Partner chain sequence: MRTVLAILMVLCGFALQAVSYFFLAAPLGIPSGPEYSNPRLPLAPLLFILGVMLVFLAAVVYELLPEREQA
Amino acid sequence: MAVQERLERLPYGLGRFTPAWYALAGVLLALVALGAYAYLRQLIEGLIVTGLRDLGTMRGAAWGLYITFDIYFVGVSFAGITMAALIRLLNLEALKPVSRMAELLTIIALLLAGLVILPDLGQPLRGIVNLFVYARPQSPFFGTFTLVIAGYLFASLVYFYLDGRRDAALCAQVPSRLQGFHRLWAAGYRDTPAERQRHARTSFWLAIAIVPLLVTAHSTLGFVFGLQVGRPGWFSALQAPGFVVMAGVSGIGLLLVVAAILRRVLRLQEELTPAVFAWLGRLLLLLIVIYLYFTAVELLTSLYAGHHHEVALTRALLVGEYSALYWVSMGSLVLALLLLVGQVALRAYSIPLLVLSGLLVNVAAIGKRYLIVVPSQTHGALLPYGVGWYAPTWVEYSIILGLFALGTFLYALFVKVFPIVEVPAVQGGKR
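Please output the structure of this chain alone, in the form predicted on its own.
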């Protein structure tokens, strides 16, 4: 379709802010304000207002809820841009309607991952300065910051910008309050054959570069834990692939939820057909099976051949202090697996059941991230320290809740200023 074909009006309700949207925005911004207040209290009083304590002599955990959700947010980002890249490389036409949704999910999740690190640093400005002064390129921490925050986020933003230029040019033809924004995004796009070819070529090579970058970035995050030989529960060859697979599980699960909400709110039944959700459900099923296999292998290894520190930590997960969270997480994964297997076997897909599966795997993902981070600090010391404990305070919960509210607000704002799915060639005045 040539850009010269004019739209009658902005599609998908762009620029039309309803009372319900303002009410949602008000609630979300109030939660963001609560998180900002909690962070201000932490900046003034220090990390003492959190449940974080030094390892060993203080019998605590130096990493807690902040690092748990840093891993979770980075994991959610994985499925988004991976989905978009694979759609481009493998020409998966059935999944194209969720491509931009997935890309936006990646960008917002990466922003939240970068923000949640700041309260964990205690004094973020000193930490950022020291990163440049004392950084060691051979450290997994260095790779995490450079690959995830710099390379990964930059590549995602470029891909997202190029993907939206055509739609921006179309929307810029419609007189509205957003016309200047759309013209800025379009940046003179004319939809000529040469321009389309250049965009396709650039996006293709970006997609090729992004996929190995994603795997490397998430593996590096796993290496932060997996290479610590003196920490039972972390030192494992399965940490890196486990991080990659669970990232896919949580990301696709959340994408299912987001797509279902937008389908209902924006009335995208024609674009987001049940076939789209069926594709996502099958991908989610495959990743859950792989992750459960990794979990079974780790449990067998630690219980059968692990030293007594490893065995003690595993028992704390299975029947000890962390058993309730462990079995809720595993039960959520298994229940999601059963729901998906049933639908695949019957070849009858239910969007509500697929959304429930997406919610369940994200509950499991958050629980498993917590169980990766905390128990190996409180119960996994090789030195003669006593068993520790960690309990997050209202400050930590408020900051995390505020970040979730910020991410939701940014997503809700974007869908009101830019098409969240590709504008079809023929409008017919429908939208």
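Since we're looking at a predicted model, the values are computed, not measured. Residue numbers count along the first chain shown, from 1. Only the largest set of C-alpha atoms that superpose within 1.5 Å between the two forms is called the rigid core. Compared with the form predicted in complex with its partner chain:
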The other form holds:
Amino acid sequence: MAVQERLERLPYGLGRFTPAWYALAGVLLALVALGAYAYLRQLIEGLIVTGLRDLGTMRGAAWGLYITFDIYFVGVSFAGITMAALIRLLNLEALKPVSRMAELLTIIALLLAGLVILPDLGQPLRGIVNLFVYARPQSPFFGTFTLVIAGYLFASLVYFYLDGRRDAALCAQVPSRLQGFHRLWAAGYRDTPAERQRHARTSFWLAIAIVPLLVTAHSTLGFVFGLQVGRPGWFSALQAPGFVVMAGVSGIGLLLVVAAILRRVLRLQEELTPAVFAWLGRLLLLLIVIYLYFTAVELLTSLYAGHHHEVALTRALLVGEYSALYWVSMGSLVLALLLLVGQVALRAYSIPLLVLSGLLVNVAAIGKRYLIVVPSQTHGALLPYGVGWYAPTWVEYSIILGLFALGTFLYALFVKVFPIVEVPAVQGGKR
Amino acid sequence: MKTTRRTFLKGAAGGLLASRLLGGKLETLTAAPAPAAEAAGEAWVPTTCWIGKQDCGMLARRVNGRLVKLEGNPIHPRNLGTLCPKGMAQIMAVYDPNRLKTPLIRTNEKGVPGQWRQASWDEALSLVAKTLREVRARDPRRLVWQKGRSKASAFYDTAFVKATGATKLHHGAFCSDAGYRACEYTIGLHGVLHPDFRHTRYLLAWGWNLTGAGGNKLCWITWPQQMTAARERGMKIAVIDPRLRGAGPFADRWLPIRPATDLALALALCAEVVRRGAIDRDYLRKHTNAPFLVQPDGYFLRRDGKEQVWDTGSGAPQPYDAPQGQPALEGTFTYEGQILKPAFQVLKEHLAQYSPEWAASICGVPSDHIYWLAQDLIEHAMLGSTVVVDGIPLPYRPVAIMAYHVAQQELGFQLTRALLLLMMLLGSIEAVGGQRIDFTWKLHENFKKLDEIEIKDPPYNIYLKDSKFFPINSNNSALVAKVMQDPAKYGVDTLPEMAIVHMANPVLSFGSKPDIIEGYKKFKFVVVIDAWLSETADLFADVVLPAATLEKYEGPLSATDQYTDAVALRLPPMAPLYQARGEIDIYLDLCEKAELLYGKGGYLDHLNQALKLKGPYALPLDQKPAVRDIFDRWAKSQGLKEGIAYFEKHGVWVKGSIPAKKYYGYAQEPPFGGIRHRLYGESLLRYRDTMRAKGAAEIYWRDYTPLPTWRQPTMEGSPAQYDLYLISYKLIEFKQSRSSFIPLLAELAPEQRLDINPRTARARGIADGDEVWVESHNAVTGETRRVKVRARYTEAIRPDTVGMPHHYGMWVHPWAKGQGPAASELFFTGEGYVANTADQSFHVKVRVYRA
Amino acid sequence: MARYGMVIDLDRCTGCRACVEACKVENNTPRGSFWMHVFRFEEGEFPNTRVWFMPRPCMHCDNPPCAKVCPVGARYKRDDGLVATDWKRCIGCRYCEVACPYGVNCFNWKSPEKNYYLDWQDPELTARTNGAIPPYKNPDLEGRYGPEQRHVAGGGHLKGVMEKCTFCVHRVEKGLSPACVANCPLFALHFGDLDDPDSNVSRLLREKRSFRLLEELDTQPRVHYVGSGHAPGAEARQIEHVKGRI
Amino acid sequence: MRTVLAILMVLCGFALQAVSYFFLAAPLGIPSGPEYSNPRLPLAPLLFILGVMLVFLAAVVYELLPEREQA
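Following the display of the form predicted on its own, present the structure of the form predicted in complex with its partner chain.
And the full complex, kicking off with our chain again.
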């Protein structure tokens, strides 16, 4: 046998489905069912069951929660593959333990991003078919559809798959119900030096290829909004870079949360040292600062030089109808920033505080995504239709909740079938 | 509003549907027979619009027997191939599943929402005919026939009323009849004021709701078409209205006048014109009673029964029609110990009290603006100029007034007189580009009649004709309701028992809804002929007869646009839906059952007279004709060889343009047919004296003055807390109170609203869209009424005025629920709230507070 | 080839919205869909108030932001200048709607039969119309139009697709004006070939001062406004909203 | 051999992307006619996606291609 190492049993509780796990899965699947029911209602009745309505005389918002969470999910996906790529390219050995959990986060987030588009479509079936047949490169959706959903997701899967082969091969030695699965994944991997070298080479080149793809994909999503001349608040060159940075903020933030949870549940204190979290915290801090800088620049531009529609929209955000959400989002972001600055300054990192920052930036991310999507529609009409309004309905909330539950379930399931942290090297069959 | 079956059921609960379920005769609700074979395929069929006032020509697109669209008939002079929003949306009314489908007979008591059973036409008409015979046998005066705006006066009005001897009530007293009476009395023409749009250069749009309603004689499409064409030629418009919205962007000047003070402004304009001497002396001398000598008692000096003028040559009075001499317009003369003044001199002295500054304080507009207005008028009147039209030299006075519903105020009769006086002073009456009243020069019988009223002693008839209360009388059915509540007060001894209400909905449409409801309770038997179950039917009808909408024959309908002579018919583009029938069919059958159809003096005989069917064209008096045949005879009698087929092909018969000779009163020989326009209303003084002598209270006689005289409107007596004026107006989306249920239209103007100036609203803590109470106060009785409605900010209204459109408030039609109250609930009728001609006032003082 | 456009004379518009109704009946659009809308504006404060009206069809831009963003080419520009929507291809993503600065797109939020003014699925109505449901439906709207033979006419087709003003392509191809233009009681709307210098629309544009809406966005609308009016600015307040929400 | 194949796949993938993006899908530019609404070759978007996938699939092929001498 070419594999040098041996495992006696599957690590990290793989294959052992505890009652607590079943309870969690039950709750999650119930929520998924609720989402499915809501979607069924929507399929039957049409999008009338949502709070979405036409712009113009109907004075509504044509895009709402679905699009908000689409860009949120895509944003979150930033974390994983970026981390993995950075770790590989910069050889950040210390961060290696979060690599796979980050990659999984990416894959699941992208899956959800793809799924949440379906309820947004009036004709979902046509959406799937017609995009393959007719999609036009000129539409910013082309990038979203081909690069984000297909390219980015596919690339991530490839990377994830290749990166997991070694562990799969290790696990495949252990007789279990999962052995077949692990064997399939390993696909004949035997951890020969040639194979290791080959993998090192591919993963390097893959990482190289993924980084620009990542920037392009997140920018593409920004372009969906940023290229629209007719919508105050959207038409901005900062939209694309802003999307990239905000993606990083929310992705790293969520990664902090996921890592902390897994650390506790899977008792990974050894692998996931506070240093790992500190590293993530510093990265998050940097991204928040960049994002706040972008926000300030954008705010100043629109207040100083914007035409009256731009100013009116900004007013609605700062002091008007959306001010509560706006200041909650900004407040969360600033609070996260302060928490991080404090820890960096004191060089004392606390995992709970870092997790809190991660949660806060995700609240901010969802809030800010919503504030990008919705107010420009309700308060951004260039013709005097008057102010519009949008309030999501239970159908929209249920579908989003269902998708979150689905994502969490898939994550929880994966953690039970495959090592979420790279199996450390073992010598002589003993761990 | 959603129109799911559920809401339909809910809506109709307790009404039509409930009775349907109880009655169980659902088979009568199924569709009309399948379209006949010849109707298959596609065709454009001419007909005439049914929903509005002016009967525009339409082409109906019919596909396999069903209407798909209605479009304007391009050759119809009134609409030139276009339709207003109502005309366009009408197709939905035709296919409204809530239409009446069968005759209904009431099964519960009256005064509460009706419950019904479905009846056959035979049963329903027999019941009506039996009651009609009984009531007529007792006294034909006990029958009232009431209609909304007529669609074919020869049938519904003339023939039926004459055949039955019914008392006719109509809607004019809520519309513009005060103005009609003033014009008939002063100028001798039947109409209100409108311009000669082809030539007018300056127009006073006096309360003209141009973008929302239209004007007298014609409805909305024709007048705005002519107005915009005139503006493109350079006509200027000054708008006098508390509310600008109606004029839209077409106002070159806006005088936001305080409601009900129009008379003060009109008098000040007259005074300023007289002060500046910008008067058409020639016209006044020759064609008005301005030179007639007035005695100190206010009556004309008469010798041998003839009015006298002062001949400046001989220095003595002479008959006004003496061929020689130069009658004086001004001066004070003493003759045989009597001080005599020409009527114009009396007017001049009368006007001296009405300066622009005085009017400014009353009307709430700057006096500068009144001076400007007078200046504009004088400048554009081009006194002394003439123009040749159709080879006839005629005076050219291109200034005119458009005034229509503005006549509907307490001083409306005298206001209209004052407006006419202003135009008389400028010599613009019937001059080219000047003031027009009717389409053609046609002296109305009321010119004489209204001058010769003999005020009788009680008992009076139900609408107080020739009474000491309202000698000039526009037959106001809200007042009738008032009389029915207290007949003794008005000296009325015979109350009507039976009413046939034809396509009218007095409970909602007219003023003072609570009075109408109380009054109509007294009718013992009410028949409603309508396409929908109206609120009047809901509360009071014993029998409801389902009328067709436009799928019927009706006519003849005038199609003139005031310059072109044309006539049209309404033709059924398809068979009537359900069991609905055309009204003429209904009347023929009803008269037959009531034994009023045949023979001399019967309905058919009156039809012949009304349609002037003689000789070979006359209907035989012994057999019931088909309606198409009646119109065929009529068309042939008019010289159309093809008969009705001509209309079935073209829809309208355009006869050509109206020559100046028929058009301008000035072009008559002698001009105006030789009559003298009444600058001075001597007979009004006579009525006043008679009314006083017969013991009528001052509130009845005070406005019977020979010259229009300003006084405070009665409503000003309301306590100070009622600090706002309520006005009412029409929206372009709806026709009267009867179309707000058409969903296509309701979507454009979904609910009742109170127009309020933001300043006024904010001072009361009212935000845009807030619900408010509007509470009106009757200054005479102290009664208050209130409705809840949503406030809407507008800067296009005076801060002391609020407005409510005259629609909504329907409660029977399931699609009209939740639209808010009718404005008619807030207006009062009776003393202080009607004109001296019994015309309804649509002004009242209100207070507005948050709900 | 003719390239059509519309010229709207603001000096003639009385804001009656007859064009709106003509459009609705001609195209069988559902509730809350205003392919043609007429703004009613108020400006200034009492007594210096100005009231004016502005019809707003689809602008049929020459640089149409909606067609640019359409991911599947359901929204496209025709050679005759019309911006069309292929309701058989539309996936209902509503990108055109958010991209359009004029607010002219109308989505079918529910099944048009259930969102029509008369509920076509109401059994009572079904019984009463002898099965010919709806009672009036323009038979021209189902067909294919243009050399490309696509489904671009009329509205109320099916739930979940976008619809908007078609310039009444089914009428234009028959040589008729759009329904709104044909019906305008004040003749304020004009339709014709903007490439033909002798057309009524070209003549009007030469004779009167004109502007287009949001010209600064370079969408190049094919709808021109003529007359003494101006594009609505910050001071224009819309009054008398239509009931848009469904 | 392995490297050559992978590089070939990457190149093919990019080429496929470029060709389908620029020449086979609906044209870029102001959409001034119906031709901007249809791909020049039906299913061109699918080709583009296949191109993207091909690039990344190269990595899988590179790693998973069985070693001939050992097989």
